[in-house]
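Next comes just one chain, in structure tokens: the form predicted on its own.
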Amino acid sequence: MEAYSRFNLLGSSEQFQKVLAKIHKLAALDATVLLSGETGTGKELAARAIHYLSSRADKPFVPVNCGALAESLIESELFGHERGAFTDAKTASNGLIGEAAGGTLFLDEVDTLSLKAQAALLRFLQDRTYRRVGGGTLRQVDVRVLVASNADLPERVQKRQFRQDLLYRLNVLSLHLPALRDREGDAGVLARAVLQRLSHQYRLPLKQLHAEGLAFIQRYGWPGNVRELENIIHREFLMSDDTELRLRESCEALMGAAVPQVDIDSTDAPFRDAKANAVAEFERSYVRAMLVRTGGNISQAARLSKQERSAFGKLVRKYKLGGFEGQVA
């Protein structure tokens, strides 16, 4: 397990230890791997960990996320273009593929990537050779191709959201990251090197979980996976002014969004007020909730609740948590 702690790849549990054993034989195939799981269960520390245990590992590591691409310019960002290709064009630039010569290019959320981007990166893939935008010249590059989704690819190929024929390219090699809720105990052996790193970082002392800490590090599902237990961890290091975190802010916040509980039997308002009530009490409870688990990201929280951005937006504004800073009131 310590070979891999310079990566962050933390875990004792049977099925991570079975990750870190396969991360060692990638290493060693120089293909292109696919690199499954949910969000936040730590895909690009993996690529990294391929890469620099890989013969590549003097050459640069070149991460992408293709998301962040804007769609006009998916192909100059990619493949480089000539000066004067478009207005912007000034320069040339060799792009994300000409930096990564000899190295590792990185494509986490390549699902993201439009129809006609797969197209262009199913060419490159198929033989290694690109024009810059502009250019005329073939271009030939040495470069492994890693890429990341927590997509349901083969279902985004049913719908013909995806190229069948790129999923192929990109499957040669895989590598499936479990969720954090499967790998039995990791959870607290996470926390406390996030702990300690945080002391080192801050220089601050050492904290300590609270056996109720950890109990409930243990029990809850964190469906943000390791990147949420991190969050959550790092805003009780820093807020909490015990030697040993029990953790119950962030617990009460994200098990307190279940649906509330109606005393009948206490409750003198009619059916449709009471109604109308525990709605919002569950909507502030799980917006909430959300907004605590993704550090205050109204963004990455719709998407976690699968809802439009604005809908949550108007949430958010709605029960007044838009003050969110490290804490939601």
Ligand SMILES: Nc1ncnc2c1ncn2[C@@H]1O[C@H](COP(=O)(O)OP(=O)(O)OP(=O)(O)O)[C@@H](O)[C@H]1O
Given for the second form:
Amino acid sequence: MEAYSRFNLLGSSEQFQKVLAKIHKLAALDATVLLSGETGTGKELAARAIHYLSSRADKPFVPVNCGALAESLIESELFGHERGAFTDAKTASNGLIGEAAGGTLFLDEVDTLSLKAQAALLRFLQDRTYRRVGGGTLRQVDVRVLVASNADLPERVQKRQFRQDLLYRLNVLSLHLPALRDREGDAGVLARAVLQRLSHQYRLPLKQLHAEGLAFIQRYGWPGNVRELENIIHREFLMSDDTELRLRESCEALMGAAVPQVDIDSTDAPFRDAKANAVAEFERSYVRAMLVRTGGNISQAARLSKQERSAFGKLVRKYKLGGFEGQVA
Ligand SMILES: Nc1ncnc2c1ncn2[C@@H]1O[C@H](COP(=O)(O)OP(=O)(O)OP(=O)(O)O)[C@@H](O)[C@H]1O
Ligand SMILES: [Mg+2]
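Having seen the form predicted on its own, could you now give me the structure of the form predicted in complex with this ligand?
Okay, now the whole complex, with that chain kicking things off.
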């Protein structure tokens, strides 16, 4: 446990202890690793631990969120470009691969790479050589590549959105981060650790978990995993006046977000009105639950809901739920 505390990888469940043991093993092997697991399960944290426990620890760890890079720029971001390679290329650039020389390049959301970028990555993984965009010379660099994805990659291969040969190449070594709900007892351990960290960070007195709060933490399914847990504890830590957190508001928002029931005795409203009311009630509690889960982050909440950000933002305004934004510092 000690060796991992500096990477903040916490968890005492058997499931997570197995993950820690595997991280140690993978750190000693200088090969590509595919990290998988739902959102918020700690893929990036695990990748960092693999790097810092490896012989490359004193060289750079370069994380790249492939999903956040514009498709037209991704190759030049990764492999660099020569001066004049395209209109804005006023100077040559080394690229992220060049920056990671001797160290580790961590490609997050690798499934979002275009097929063209996938081909370039495959070429690089095969012989560690690459060319800058607009540059003729073949360059060589010693970089370990770790990749992560929370997509179903074999399914992407079937749909021809992901190259099968690249998947084979990436999948030689793999590490699966279990969902928080499958890690027995860890949600409580993590919640207490987050409370400790927050009291240090804000220089505020420590708060404890009330038995009622702990019961909610253990019962809830945590679809957003550790990140969701951190968001909720963070908000309750700052907003609650109690020294023992019962997490009632989060519990109500997340577990009470069921579809409203029809009250037969009071169904004298026309069907259309009754339905509109029920839909509005559902929308309100759904949007509120998503905002609680993401600590008020509208973009993240929209992504989880598989809604356009603008459409989701409209609902937030409609139900005047914008206040959630300001609740997490
Ligand atoms: N085992 C753990 N112990 C302590 N904190 C953790 C653990 N796992 C994850 N976290 C925390 O949860 C948050 C999410 O972790 P991370 O960014 O590594 O997840 P991820 O799997 O990369 O998520 P995504 O798929 O959304 O990118 C971070 O703040 C991280 O510090
Ligand atoms: Mg990540």
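Numbering follows the first chain given and starts at 1. As the structure is a prediction and not an experimental result, all values here were calculated from the model. Take the two forms, find the largest set of C-alpha atoms that superpose within 1.5 Å, and that set is the rigid core.
Once the cores line up, the CA of residue 311 ends up 2 angstroms or more apart between the two forms.
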